[in-house]
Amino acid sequence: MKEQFIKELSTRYTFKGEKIVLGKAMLDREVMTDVEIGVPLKMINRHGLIAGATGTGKTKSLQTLSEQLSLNGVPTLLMDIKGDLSGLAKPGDHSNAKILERYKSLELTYNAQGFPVELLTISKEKGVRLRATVKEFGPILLSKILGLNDTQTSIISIIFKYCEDKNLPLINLSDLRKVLQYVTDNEEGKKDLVTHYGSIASSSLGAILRSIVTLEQQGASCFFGEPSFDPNDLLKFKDNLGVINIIRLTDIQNNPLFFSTFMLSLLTEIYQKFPEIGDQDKPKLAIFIDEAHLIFNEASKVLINQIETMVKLIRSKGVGLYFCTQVPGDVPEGILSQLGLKIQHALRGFTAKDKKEIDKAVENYPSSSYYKANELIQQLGIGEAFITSLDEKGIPTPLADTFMISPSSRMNILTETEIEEIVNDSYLVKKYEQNLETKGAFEILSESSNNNSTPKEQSDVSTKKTTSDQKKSTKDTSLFSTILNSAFVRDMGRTIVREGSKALFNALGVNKRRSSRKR
């Protein structure tokens, strides 16, 4: 058995293509040495699943991976919601005897190595600053994050629509209260949206007011802003090796809807301005979402419906989507039928509800006859895992009990000096660091109240000036060309050249002079 094992995971683990590797396989709770277990690099962008109870290696998995992906010249991106990812940017401990004992077993030589790292924030803390504006954000991300109902959502999209058509621009969250407040207690504004938009309560306006004035309180004013992010910019290499973008969460902790939706905002711009690329050697971008089920918790239908075709498609777009939860059914079946590798932790089967959910993760996996897997998934130490990727034809590989390799990176936070150093080495830091002062919705509305009128008149008022001002120009000028080419100007014009002409030389006494000479 044993050795049929071997030949027949060897050979659905041995690639053409680059490949990344992850462990050993492991029978029997021994360590089979000469089956390596790992996942073609092409199949990166099929996407993946780490699952895992709490302790049991997810986070090290995540670390892993990201290096492996960096060695291979692919930039990732990772949300560090603990705080314990930004180590990858310096080398492990060389001298820690549980790694060298883990890598003797592996009979592979550990290699301490630190990795290119960009750190990025939504917040306040030290990194690249992400913002986006109120516009891309969009009405449905914006309504999950505010806590809205679906009647409240359509309202929102009913004020897209009309700052859309009246030219006012939502750059941060101070321009839709203003637009809010607008509709809601001006006359004008009341009007207008009721004549082109229909009857909206003001009960309901005054609730999503309350909302976004409660959001800017939790922080987010300074996420809303420009200049936004470019998502090109995750896609950097230092020294042939991928960069690490690891967003900061660790002072958010407390609004995870906020950050989950701003995950899902980004990855929508990432769709959006990403060009189509196909099947590649090796993908884009891998994207390593935390916590998942913050994502799902709570989504509409139709948000879990965009989500889903939008890990269907963006694969063409050379990018791979990595969730990272407890349990598999934290994520919806449409989206984890779309995931190509699996690295499954040890699930703990305490109470009837976790046999259930250990149950239903088993049944993602491909059967073994080598392992009884609803038992052997609740036996499984710290640093193995059960392994099932997509081989290069796309067929599903044997389900792998793995004992995993050890990050190469530190496997714990950064010092605050260590920190700085990375920030203050960033060129990005300083690209984004600038507020852009664009006028938006508040400054039309606030000047339109100010003069008394209407925000399409504010809008007119400077080009309306400008043809004012064009005009008198030109009247004048023509009544100056027409006082210039009369006759009687021209002849006064001679005439006081011609007597200036006589005083000038007379005092000069050219007169006198010519009168001598002619005696």
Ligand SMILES: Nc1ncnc2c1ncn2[C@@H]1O[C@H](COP(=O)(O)OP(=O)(O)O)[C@@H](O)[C@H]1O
Given for the second form:
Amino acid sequence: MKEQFIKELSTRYTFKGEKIVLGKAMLDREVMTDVEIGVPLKMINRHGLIAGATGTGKTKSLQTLSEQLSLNGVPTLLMDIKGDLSGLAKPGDHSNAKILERYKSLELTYNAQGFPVELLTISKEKGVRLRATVKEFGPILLSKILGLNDTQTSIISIIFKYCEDKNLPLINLSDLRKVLQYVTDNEEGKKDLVTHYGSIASSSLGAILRSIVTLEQQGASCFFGEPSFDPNDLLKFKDNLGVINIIRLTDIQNNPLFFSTFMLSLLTEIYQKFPEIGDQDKPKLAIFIDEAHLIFNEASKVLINQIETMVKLIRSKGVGLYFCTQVPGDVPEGILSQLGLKIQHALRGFTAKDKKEIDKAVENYPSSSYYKANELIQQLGIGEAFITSLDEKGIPTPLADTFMISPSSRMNILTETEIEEIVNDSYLVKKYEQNLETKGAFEILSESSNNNSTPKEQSDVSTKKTTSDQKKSTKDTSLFSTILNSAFVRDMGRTIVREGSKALFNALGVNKRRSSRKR
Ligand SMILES: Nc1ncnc2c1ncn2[C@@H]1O[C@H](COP(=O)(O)OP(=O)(O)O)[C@@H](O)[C@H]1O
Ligand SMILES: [Mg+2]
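Other form of same protein, the form predicted in complex with the ligand, not the form predicted on its own:
Okay, now the whole complex, with that chain kicking things off.
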């Protein structure tokens, strides 16, 4: 049986072309040093899942994968929810007894190595600032983060339209807040809105205002502003290594809705900006989402559908998506079925519900005559995982109990001083730290109330600025350009129409005429 196992798995895990190494196969708790387990580089855009109970090694597997990709000249983007990935920038500890023991049984030599890392932030933490204007974020996604109902969402869309007609740039949240206050409290503003757009219940406007204040209190205000981020800046290399971009998201753990909406807008922007390349020998970018259940738990059905559509579409842009979560069941079925690489760490079966999750997880993997999968899945050690991947032809590889290699970089986080060094050396930090002094709706309305003039009159003064502004933002390679006009929505529109469901289409507020005209 052992010989057969070695023969079968070595054959099935030998690929044409470059491969990402993950570890070596195990049989009956023994490492089979001749059987290297990995995934073809070519298949990285076919997405993946890293699952397992807390402390079983998911984040370290993610770290290893991004290192291997970097070594192969592929940049990565890591959503670091727990703040435990910054260690990638520094070499690991080559005297760590556990690692040395692991490498002895793997019959490999441990090489400690640091990687080129860029730290990014959507809050006030140190790093490259990721920002988008309220206008670029668009009324639909904004309504989602604000948790608005359908009526309130349509009001937000009207307010966006009003601002466009009135040349009131929506740059940050105070701009939006100011406009809402203006059409609620100011006689002039009230009249203006009613005359052109019909009457809107002030209670709804009040509710929207309150949700904006809550969002600001949650710290989202520093995310909205200029300059917006260009996703092409994620595709950097240093000494032939792919740069590892780490978005530090520790402070938004408590706002999962913001996280999922942010994710979707980022993916949309990447989808829009990257050219179609189909399946290539090498992916362009891989994105890892640690603690991905945070995205799915609170996301509405519509949001999940959108993420699902995005997972389908983004592959042809050479982008692979990797979800890291506790049980495969955290990931919606429609997304799970699209994931090529699966790394399953141990699951613990304490309760009846746990046992059900285990059965479900095992079903998610090819059956194997070498393992009693639903027993072994509970006994897997730390840094050990069931793996199945796709070979270069797209056929799933057999289930392999894998003793994982360790990250070459530090398994612990960086010190504050080390973080500062990276941030100070970063050209991108400088590029995005400036504030653009564009006049927004807030300034325009504040000035007009001081001068006792209406924003319409005022808009003469602001027109020049605003049109150059608008021109800029259409040319601009910004992170979140208007979702409604995006190529993604257009493509998604076609997919949805083809599938005979207009729900998502409608939910996004896109009408068919608009999408076909844009084509
Ligand atoms: N491949 C590995 N090599 C060496 N140690 C590992 C490996 N994977 C996990 N570990 C050890 O297990 C601990 C927990 O791993 P981690 O990836 O943080 O778990 P999870 O993300 O599943 O909660 C790590 O701090 C490390 O000490
Ligand atoms: Mg983890």
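Rigid core (definition): largest C-alpha set, two forms, superposition within 1.5 Å. What you see is a predicted model, and the numbers here were worked out from it, not measured in a lab. Positions refer to the first chain, counted from 1.
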Query raised in the report: Aligning on the rigid core, do we see the C-alpha of Pro139 shift 2 angstroms or more between the two forms?
Result: yes
